[in-house]
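Take a look at this one chain, the form predicted on its own, written out in structure tokens.
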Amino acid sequence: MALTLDLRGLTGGVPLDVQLTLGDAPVALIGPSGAGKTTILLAILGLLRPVQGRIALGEQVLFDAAAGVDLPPELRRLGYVPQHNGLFPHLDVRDNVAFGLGCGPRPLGKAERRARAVAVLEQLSLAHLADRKPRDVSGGEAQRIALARAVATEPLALLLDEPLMALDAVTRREVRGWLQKVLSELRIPALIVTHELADAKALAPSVAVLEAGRVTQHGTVAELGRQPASAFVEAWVDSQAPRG
């Protein structure tokens, strides 16, 4: 299954002209601040409406401006991890993971939601945290829980917005390795917004560069390093390259 994007015109105040197709391997999305990275995620989710364009997930059209199609977010079968995890502080971990299971075309009852949440937590080795509140878990655990909530609904694609940004260096490496394993097992389209070369290289076989609302380059980290298409790409690769 592929996630196909054709986003054009002003979206959330950002002018977009983006054509991108994601298969079953993750794609990292990088770019300077204000380039439109988070805007693209919100447009895919259905939280921002592009002026023109089309978004499709396999055979399902999520948005088509010309045809007047605009599925509501709860019907799009997408998993989303926002910056800073977005966990609900008043709910325990189990109910945070269960939250999205009460929405969508086939909402589950409370008992079914909680059972499914526990199963996902067990699958991701997080079951021991089920009764805790978000304030009682570490930063790395919170990021894992946020991903558990995103995958609990069995999404057809994943959208991750700087999923490792708030973590210290040691925890970042640990969660990065865990996330890499989860993504490889899921094998669904995944778009990962990041600023870090190490995260992009570890989590995604390819990188899309977004500048001023346009994809200016798409390739592996090595290809970007060998033939940078812009001053931004050259500076991004050089600034994060290991020093002797």
Second form
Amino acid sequence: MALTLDLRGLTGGVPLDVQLTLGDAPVALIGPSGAGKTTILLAILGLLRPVQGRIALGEQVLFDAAAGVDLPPELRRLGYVPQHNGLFPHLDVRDNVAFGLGCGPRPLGKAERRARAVAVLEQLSLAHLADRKPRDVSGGEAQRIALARAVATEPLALLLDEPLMALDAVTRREVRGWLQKVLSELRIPALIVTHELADAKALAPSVAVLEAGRVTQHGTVAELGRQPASAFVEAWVDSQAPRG
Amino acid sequence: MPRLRQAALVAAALLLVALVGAPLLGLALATSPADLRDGLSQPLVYQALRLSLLTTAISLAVTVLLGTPLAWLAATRHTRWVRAAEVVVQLPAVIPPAVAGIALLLAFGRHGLLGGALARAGLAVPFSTAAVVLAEVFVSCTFYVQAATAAFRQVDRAHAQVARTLRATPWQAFAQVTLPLALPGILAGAAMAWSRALGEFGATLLFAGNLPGRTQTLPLAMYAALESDVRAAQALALVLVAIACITLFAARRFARSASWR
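Taking the form predicted on its own as the starting point, write out the structure of the form predicted in complex with its partner chain.
And the full complex, kicking off with our chain again.
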């Protein structure tokens, strides 16, 4: 399954001009602050409406301005982890993960969705946190739970907004390794917004560079390093390359 | 001299606390348990209490039912019309209650803005129990709308957005995520609005009159009792203070009950 994006026009204050196709391998999305990275995610999710363009997930058209198609977010079957994890503070971890299972066209009953949520948590080695409230888990745990919640509804593609932000270096490396493993098992299109070269390298074989709403380059980190398409790319690869 | 400044601060604060606390303490001390019992056994008291509970229950229901949508709009839409509506609903908090009473009378009276049409339909609002409810809604809705608006504004929009991506419809996202997160603030607002409605006096007196059993609520009964039986008035005053204390306590508890914070 592929996620094809063609987003154009002023969207959420950003003049978008993005053509991008994601296959089953994750793509890292980098770019300076304000370039429109989060805007793109929100547009794909149906939370922001682009002026023009088309979004398709395999055969299913999620958005097509010309044809007047605009599926609401709840029908798009996309998994999303926002910045700062977005866990619901009033629900415990189990009910956070169970939330999506109680919605949708075939909602599960309370007992069933809780059991399913625990099964998902077990699969991701998070079951010991099931009874805790989000405020009682660590930053790294919260990020993992947010991903567990997103994948519990079996989405057809994943959108992660800075999934490793605000983690200390050690936790970051840990969660990165865990995320890498989960993503490789899921094998669905995934777009991962990040700032860090190390994260991009570890999580996605290719990197798309977004500058002022436009994709200025798309390639592997090595390709970006060899032939940077802009000063930003050059500085980005440079600033985070190992010294010496 | 920091010592002296500190003392001045404390003295000023204590003076205000005394200013508010002393009359309430005086009321409590001046009323013996026997006075309270005698006062409360007056038939007028029971009738007024019943009417007050009935009308404030209805007015609170109306306020919540109509105020919640307005609070939601005020918190999420930033158009000129929504802001104008917000200001209109804020007015009762700064308008003297007696002025509210006259305004209500002029609007719903026989020759009023709406009263004429209502009268032709056989509905006479002034000096009825309905007028009591209207006056209570008028003076108390501000407290609810303001608190509920603030509570909705405080909820991070990202939560509702994530809920939508988890297959929740807009209504499910509201009912299962936004509303529970805003609920402590909403309940605190409801408690304050109810308490304000219960104490409503000026507008009710002018617009609904002081008819035992029909429009005579607790504060009006207290006012009437002052002329005949001061002990009954004292007893009623004490009851109102006690209810107010409980409500304030409940409102503070609600506001803090957001266990996830």
